[in-house]
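The chain below stands alone, shown as structure tokens; this is the form predicted on its own.
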Amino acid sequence: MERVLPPGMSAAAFDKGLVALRGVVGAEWVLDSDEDRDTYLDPYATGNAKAHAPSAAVAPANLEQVQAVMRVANAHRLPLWPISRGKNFGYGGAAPRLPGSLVLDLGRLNRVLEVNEKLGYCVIEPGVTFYDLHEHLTRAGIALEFGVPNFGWGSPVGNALDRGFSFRGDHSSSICGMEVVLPDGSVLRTGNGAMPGSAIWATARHGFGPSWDQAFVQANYGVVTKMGLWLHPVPEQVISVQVALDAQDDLGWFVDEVSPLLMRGVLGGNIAISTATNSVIDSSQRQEWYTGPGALPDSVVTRMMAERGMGWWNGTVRISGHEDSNQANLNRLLSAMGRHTRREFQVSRASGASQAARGPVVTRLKVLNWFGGRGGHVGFSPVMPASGAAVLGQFRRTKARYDEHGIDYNGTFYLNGRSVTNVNLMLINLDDADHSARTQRLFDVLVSDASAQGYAEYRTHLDYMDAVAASFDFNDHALRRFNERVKDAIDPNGILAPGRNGIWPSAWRNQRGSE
């Protein structure tokens, strides 16, 4: 791909940019070939892939090298973008927000630090990978897990840092001290790492004054290069519910019966109840299924869960901890359900042991073959009280939605006890531009509808971010206002991540809504 510069620098002017970074990391760590620009493109763009083209990235290997960059791009007003591993698929990869930023690359910084098995904790650099804290782990036989996300080649810190969730929950609420480079290329510690040789920076989340830690999720106000994540001890034993239910409307009685439990402890982290499309989309294609125009039909998902044997929506419950204390909050699982339904779920066990040691996988993947060509795939991710009634209205809403723009539905509800997120999953065929074009219509009405209900989504894709941040709109956008006053205090060159979340420093905020 040729290159794309930032907008109204000079390719001169940009070239005498590379060169100090050259001076920075080495000639071989400023990526700057067609292929290396192409490598950081969102894989999955619904339009024009250049509307978030990189013009170059730059890899460097340590702290003292990201300074180094930030120093420079400052100098000379070089736009970066930074990336743990760049593997944010379905919300845009590793590509800029801003097209012809420089994709800032922190792959190399890939050490796990520290672990403490007794205190539950792990320190790390961005570059580690699901799998590689898991194969720490493993190899020194320290009985602690991570959540892992459907894909297991990101990064911890990159998926806090962005809200991202499993089955354990909110990844950004076990973040527990960061080191972060400023856009001037000075360092920070936050919470109790800003007392040197501090023997809590990663056990207690508070220090002294204002905590800093979630200021740096989901913002443009600095680079993280270490940060403190507690871990999960391995549970002693673990019991799977296989939960299907039948009915469309089922959905509804599950979300009221099993929020409270979720409250009051009884069930742990997030519980995810998704379409019966979403148990066969990694293992089937569409034609298998149907040829016809416009989305997958009802009756064919009745076709679905007949020959698979599911109902309309399933999931799994697990319910970890002690045996004895899994059995009775089994029971209470069982007996709120039995409440609505005589249909018996599957209960397996198996020793935490054997849950933990299957580790990271990226099968999921399976599903951009649905099509059968170049695939896809973008999620749409509101957030709503966990309500059945608000869950109901949220889907009847969206499957509507669908319908109307011939998008086959696929959704999943996660639980987490007073709020619920729905991921809505549009596959997409990259192969056919009106299904391209019908899917970013569908996505735009979308985002209108769950602001006309007072919900957000919890993250966004690249196109989206403007639209979403724009919907805080409470006292003529007081917070954007206020989030883009930190913004231009602390990096008033704006070199750092502009656009992202919205967030625009003064430099660039002329492309606020821009492709």
The other form holds:
Amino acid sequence: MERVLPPGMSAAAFDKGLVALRGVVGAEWVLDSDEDRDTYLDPYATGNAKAHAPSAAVAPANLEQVQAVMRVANAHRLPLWPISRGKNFGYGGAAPRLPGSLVLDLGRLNRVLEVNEKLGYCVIEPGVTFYDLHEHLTRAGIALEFGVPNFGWGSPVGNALDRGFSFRGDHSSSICGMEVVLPDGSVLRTGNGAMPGSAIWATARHGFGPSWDQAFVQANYGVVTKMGLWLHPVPEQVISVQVALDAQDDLGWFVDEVSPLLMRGVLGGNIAISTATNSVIDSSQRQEWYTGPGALPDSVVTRMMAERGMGWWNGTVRISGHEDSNQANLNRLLSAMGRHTRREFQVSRASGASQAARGPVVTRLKVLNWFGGRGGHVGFSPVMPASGAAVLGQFRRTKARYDEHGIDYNGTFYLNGRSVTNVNLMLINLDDADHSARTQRLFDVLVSDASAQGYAEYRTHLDYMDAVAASFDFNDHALRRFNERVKDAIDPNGILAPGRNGIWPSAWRNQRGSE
Amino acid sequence: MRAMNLVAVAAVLMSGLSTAAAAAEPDGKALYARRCGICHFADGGGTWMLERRLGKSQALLESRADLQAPYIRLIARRGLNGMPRFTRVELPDSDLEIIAAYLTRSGPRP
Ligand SMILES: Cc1cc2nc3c(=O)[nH]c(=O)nc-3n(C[C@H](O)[C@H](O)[C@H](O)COP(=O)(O)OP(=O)(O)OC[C@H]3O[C@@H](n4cnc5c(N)ncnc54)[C@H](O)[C@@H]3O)c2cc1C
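Switching forms now, from the form predicted on its own to the form predicted in complex with its partner chain, please provide the structure.
Next comes the full complex, and the chain you just saw is listed first.
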């Protein structure tokens, strides 16, 4: 794509900035050819990719270069968009919120700095991928593991900074200590890391006074260059229960029975339960099932269930731990479900080590082939209380909206204990402009439906950050005003990730709501 | 042995690669496994999709003898349907050349 500059900036001023950046990282690591820019676009964008087009990318090699890049950005007023691996697919990929931003690609900071098997943590740099960490642990024979998202191509750091999750639960809650480069180029260590030579930086969360780790998550206050992450000891045994529920309404009792087991620690992490379509879309193509108009009819879903021996709702409940307590916890789960269904569920047992050895996978990307041509996807993910009635209501409303817009419904409900996160996948046929437009309209209506219920999204695509942030409007947007006062105090030139999660620095505040 | 070396050198000359890259032929396999294998080995999404589009015989990139280096370069940088583009940070030009040389190598296929 041809170059898109930051709004209002002249080419001459921008080029001067690039010269200064080349002086910092070397010419090779300022990437500004048309082809380079394209590699940082959101590949699955439904809208206009130009709305989030980067002007260039800059890839520092170490902490000192990150600091120097920030200083150059201030001197030349260059907006930067940091990424760890940039695989934030469904949420914008590597692309920036503000067009013309430079992507600050941290992929070259890719060292595993420390792993402590006894205390169960690692300290890593942002460019370390899930595969890198897995390989490191396997090679060293360390019996620890980290939760991996369904799509494992990204990085533990980038994923945690956007509050990604897996069946292990919310990854941002594993963060313990960070090294952060602030927008002025200075370096901060959070928590116990603020004490030089701290022996507990990555083992004890809070230092003394306010605890800042979470302030750098889904925010634009600093560039994380090191992160402490708690890892999970590989359990003795994992029991997997293949749950299949036949009726749409079964979701209600499932939530009411399983959530208390999560709250009491009988089950751990989170439990995902998905529509039958969820496993059909990554193992077949739409035309094999349906070629008629509108959304996939329920009758086709019923045929999928019959052919594949699935329920309307399907999920794997994992019970991890020691064999004896696992068996007791399994009994509790089966008796809770037995109050509502006579179905026998398949139960399998494996050693924790054999499960951990599997490592990350990226096969989930096959969903992009659902329509056969260029595929895209976005997710709409509101969070609601863990009550069967609330969850069923959300499911019914959402499915009706999908049907109304002619989009194939695909929903997963992640039970977290007290809350439920509902990820609604929208697969898009990018070769069909009408399909993309309908998907966008569906997304808009889902945002307003959910906020009418008091449900907010846990994370969103670049296109919707302003809209979702605007729905947190208690006391005339007091939270947003606070976020932006902090932003202006630490980033007066507004160089770092303007617009991320709806937080706009004063220099760019007129861009709020811009496409 | 001699004949094999000559073939390797000829392949290098034809694809315009430096001999340094060609000398690293075993690295080609490893790099391919690391950067491409996650989708292009037997159970990967790339293999699955290519089988649907081009048939079983064309599905495994590593087994194909018809791939050309410029096409490989193009797909890596521009993507193709479900295959996302690779940046030059994740996959520097030099690594891409080594992978292209591996995929266009002469000799038997697995
Ligand atoms: C089919 C499919 C399934 C998926 N399933 C899941 C899933 O189960 N769970 C899940 O969580 N996600 C899922 N995803 C989304 C996504 O692929 C992952 O979350 C992925 O890990 C994010 O990419 P990344 O790790 O490269 O992060 P990045 O893209 O590098 O980072 C994400 C964002 O965090 C910020 N950021 C990153 N690094 C820094 C830094 N060092 N300093 C400051 N800010 C930073 C930036 O704003 C960046 O845009 C899925 C995607 C697809 C396509």
